[in-house]
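Just the one chain here, laid out as structure tokens, in the form predicted on its own.
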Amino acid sequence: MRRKELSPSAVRAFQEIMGQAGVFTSLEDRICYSFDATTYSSVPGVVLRPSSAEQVSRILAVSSQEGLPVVPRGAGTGFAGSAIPLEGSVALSFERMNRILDFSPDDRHCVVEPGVVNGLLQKHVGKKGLFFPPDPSSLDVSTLGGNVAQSASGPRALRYGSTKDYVTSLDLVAGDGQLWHVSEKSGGYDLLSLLVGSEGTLGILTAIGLRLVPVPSSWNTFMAYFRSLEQASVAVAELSSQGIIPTVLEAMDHVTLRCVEEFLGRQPSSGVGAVLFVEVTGSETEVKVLSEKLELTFSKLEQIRFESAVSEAERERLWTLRRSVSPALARVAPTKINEDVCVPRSKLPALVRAIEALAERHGLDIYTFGHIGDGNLHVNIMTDVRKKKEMERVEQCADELFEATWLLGGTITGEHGIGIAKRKYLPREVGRVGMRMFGEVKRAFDEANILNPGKVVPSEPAHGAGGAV
């Protein structure tokens, strides 16, 4: 179907569906929905804020008839550019669809609309001793629709996995406006697994069924200090080889640590090159046994010191250190290019050496932290998108980082997704056959190519979008 410009008749149709309160056409309003956490931006033709699945269905029916691209978005916290609208497209914001539709503590299950904020769900189900394990650092603002679209994870992913491990059902709207439902109990092909992490390119979510788990009865939180990130990565590889799997195993290099300590007004950790943040949870016996194994293993490694939280207040102090990374880095430079490369844990020392060499070779400030227990490191290049020459070095650095990751048997995205930011690299990762399969899947679900077009599968350029990668 040939794509059309947004017409006055389409705007009137949308207003009939939602009323004036759900349709935004002013430039000021549309600019507010033109960006996410990347350097990309593009102004949509109209912003729609539906309040029900029926409204979403009618919106898609009109958009399909008009040939208008529809780009769903949650809170805009993603690092892949998946929520960036095409110029003149329909930006479909789910901030009004923010209800918990069903909560069954006995079944450890809930059903939510896509606009429910992760952190608010955690508080709601926590009153019944349950929690939803995926906890991205943006959990206080990111929505569950976005978490499902990207299959978000977080610090607890090492033990509990990512969003895809907890989605039990999805209610969606197809590109032609038809409503449909898919469940883990559905027969035939496993469409549920295909849809989670599809970045809004195969269907528009209207309801999400989620599996919940009991809050652990016991915990122990540690901080291990090392002279370098490479030594810390060796420790992670050693834990992995021994089969020691904590709930949380996070890393920060020395520049990130100092940045966070300064941000929090804390005394800097002298002589420290990296830290590992470690937490074990479970029954009292499980925690005791695993803690002893951790302490014994760390005692044999090249660490500076090893400390344990002795109270809930001390535990929260350590967690505050980890959760403050993003706001602390925001003060370093105007632009943050956040790459989430992931390699086998045994290859982490080699990846760390490669990152350090890249920073030196390209003369760039790189801050490294992340879910190192999964082999996932967030490589943050701190720069300024307005500096053209420097951004050319940034792009070259990213190219070489991804190449080094592939050579180590890794992937260019451990949790952020592909979107626009990594679309051009995907053929190198999955090959010609993989890209052909992706294209055929996209066409099968969205023949008219109106569902978040140009994301993941390069179907056409995202007009108006710009950025470093």
Second form
Protein chains: 2
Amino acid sequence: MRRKELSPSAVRAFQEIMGQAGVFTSLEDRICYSFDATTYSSVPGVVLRPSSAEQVSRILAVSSQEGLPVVPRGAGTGFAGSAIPLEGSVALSFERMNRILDFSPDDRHCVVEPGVVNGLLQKHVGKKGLFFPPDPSSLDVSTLGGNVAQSASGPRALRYGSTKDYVTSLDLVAGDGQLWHVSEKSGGYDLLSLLVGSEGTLGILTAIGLRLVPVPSSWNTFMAYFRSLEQASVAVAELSSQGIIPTVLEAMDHVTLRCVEEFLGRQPSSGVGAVLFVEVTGSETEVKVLSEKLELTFSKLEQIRFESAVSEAERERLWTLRRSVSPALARVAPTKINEDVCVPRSKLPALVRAIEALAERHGLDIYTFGHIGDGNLHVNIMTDVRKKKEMERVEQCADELFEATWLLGGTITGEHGIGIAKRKYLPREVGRVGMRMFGEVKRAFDEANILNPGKVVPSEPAHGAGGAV
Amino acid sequence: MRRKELSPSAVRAFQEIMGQAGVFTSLEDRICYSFDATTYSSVPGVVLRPSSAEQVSRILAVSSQEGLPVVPRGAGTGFAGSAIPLEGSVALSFERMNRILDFSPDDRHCVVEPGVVNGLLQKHVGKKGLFFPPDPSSLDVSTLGGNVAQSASGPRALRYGSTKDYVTSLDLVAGDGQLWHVSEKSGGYDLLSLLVGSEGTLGILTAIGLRLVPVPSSWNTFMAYFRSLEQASVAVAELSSQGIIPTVLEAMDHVTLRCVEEFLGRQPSSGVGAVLFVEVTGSETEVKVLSEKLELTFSKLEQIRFESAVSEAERERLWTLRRSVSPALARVAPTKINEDVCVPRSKLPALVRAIEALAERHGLDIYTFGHIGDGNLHVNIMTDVRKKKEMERVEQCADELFEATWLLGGTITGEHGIGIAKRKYLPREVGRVGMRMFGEVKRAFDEANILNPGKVVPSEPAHGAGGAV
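Target state, the form predicted together with a further copy of the same chain; input state, the form predicted on its own:
Zooming out: every chain and molecule, the one shown earlier first.
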């Protein structure tokens, strides 16, 4: 199908579906939906704000007839450009589909619309002693639709896994507008696992079933201070080899730590090269047993000291430190290039050495933190997109970081997805036949190539003479 | 592509690839590969026994050129007919690809060929204190290739999940013979989850990466005796609502129990309507805490008595009882129709009542046992395929059992897959759009429709004028 420009008749059709309030056509409004948390942006041709699955279905029916690409978006907090409405496409915002459709505390289950904010769901189900484990740092704004599209995780992923492990069903709209339901309770191919994390390229979500988990009765939260990130990474590898898995095991290097302490107006920790932020949760006995094992292991390693939270207020104080990393780093430089590499835990010390050597060699400021317990580090290169020469070094540095990651048996996308940011590296990770299969799968679900085209897999030249994305 | 008959030149090509010993052409040999654990059978046109991925690749290259359907098989213990070589197709047996290619105890990981028997892997990795959690009752004979193809589980699935949760990578051969590698460590679409459990219809396995788990240091194994299966199911629903999850929680109704006791020459338990077989594992403290919770819950319910294993020998005695269910039931009647229904745990009492009413109404002998902790019951209708009238009642009874299961929000295939046995019921579970997507996915991976055609999704009339399967 030849891709067409957005026609006045298509806009009228959308207005008929949703009323005037559901359709933004002014440039000012459209610009608000042009970006995400990357450096990419592209102004959509129109912004649609449906309020029901039926409206989404009708939107897709019109879009597929007109050959208009549709780009779903939640809060636009993604780090891979998955929600960027390339080439003036239709931005489909779920801000008005934000209802909790069902909550069954006894079954530990809820059904939500895609626009529900993660943090609001947590508050709602928290009243019944339950929580939804995935906790991306963006949880106060990011939506569950976006969380499902990216299979978001967060600090608690070490113990609880990612969004994929909690989705029990999806209601979707196919590329041609047909409504569709996929459940973990039905036989045949596991399309549910395929759809979670597919970045809106295989179907548009309209409802999400989620498994919930009881809030553990007990906790122990502490910081361990090390002379260097490498020594902290040795500690993580050691814990892993002993099979000691806390709920949360996060790292910050010293520049990140100092930056966050400054941001929060706290006293800087002097002489510290890195910290590990650790939380153990469970029954009182479980927490006691695991804490003892952790302390024993740490005491044998070269850490500087321990700081354990003894009250809920102190626990919150430590969590605030961890959660403030992203806003604190945002102030450091005009542009933050956030890479998301992940290696086997035993390879963490080698990865940390490689990162430090790269910063040195390319003369770049790198702030490293992240879900070290998962082997997943966020490597933030601080720069300024306007400095062309420096950006070339940044690109070279990122390429070398990825080479090192692959060499260590890792992936260049621990949790942030592919979108457009990592698209060019994907063939290296999945191989030629893998890319062919990705293309076939994309075609299987979206023959007209209108569902978030160009994300994850490249658009084919055959589609959209208006320009491959 | 038009499906052709097996030609002498194809047989010669296969012999060139594998030598005479790799190719069985005699009827006697072929009959040995014609069946599985269902009542279906179909004699393959030829049996191929490759010994390397490269040979599998060359076999597929020949088969796709000739339009010959290829049906992979492990030990033929499946309950869905997935390994039945329909229409004289090529039976691809992995009995010679049975090597453990890599075992890294420190990484708790191994890589195996598909023909490795589950139980032999357990023995091998057990020497290093590790195990592979999926434990189908067939584990002493069934192969890991078959386990992956069906995403097999077993009694331990309650705590540990199914095969899907342990596969880290797959080496595959695509329908056209191309070699291909899929890993959980690479970005993009989650094809790994899609391929596990796809019953050999999307690609042919040649190597499997598996995550292993440390053997827990402590255990507590016991039987709880109840007046009826319904009362046992109430106990399970109660445990579940309290969030008490043992490692193993299995049920047997009284006819199954008596049958197994007889089979093992043990004293029959009198006045018992059903038993729950329970095992708790973990650290000493974990086992103690969980056992206390279990005992407290059971003591409030209407169970008759408890029998706890105090030695490894007694534990083995209880496990032998559980593992002997299948061989014991095999002696009851000429034909055992084994249904595999699964409902939310809170709906178990209703399911049990429905099963009992069905047995009564249709005048059939039904033996019920299974992974009740997962909500998964194996409903065995004892009959004789030669009795035509009775078989009609059996079919009617199965249909009504499935209706009841769907009504309770469950699935008719808890762990045994679709194959050909459940194919006709699949549209009811996944819907019209779901079936269309299954068809599209099948085509995406296997356009020529030669990979185990007709299993999971029906073959299309367009393929194989020689007859749709």
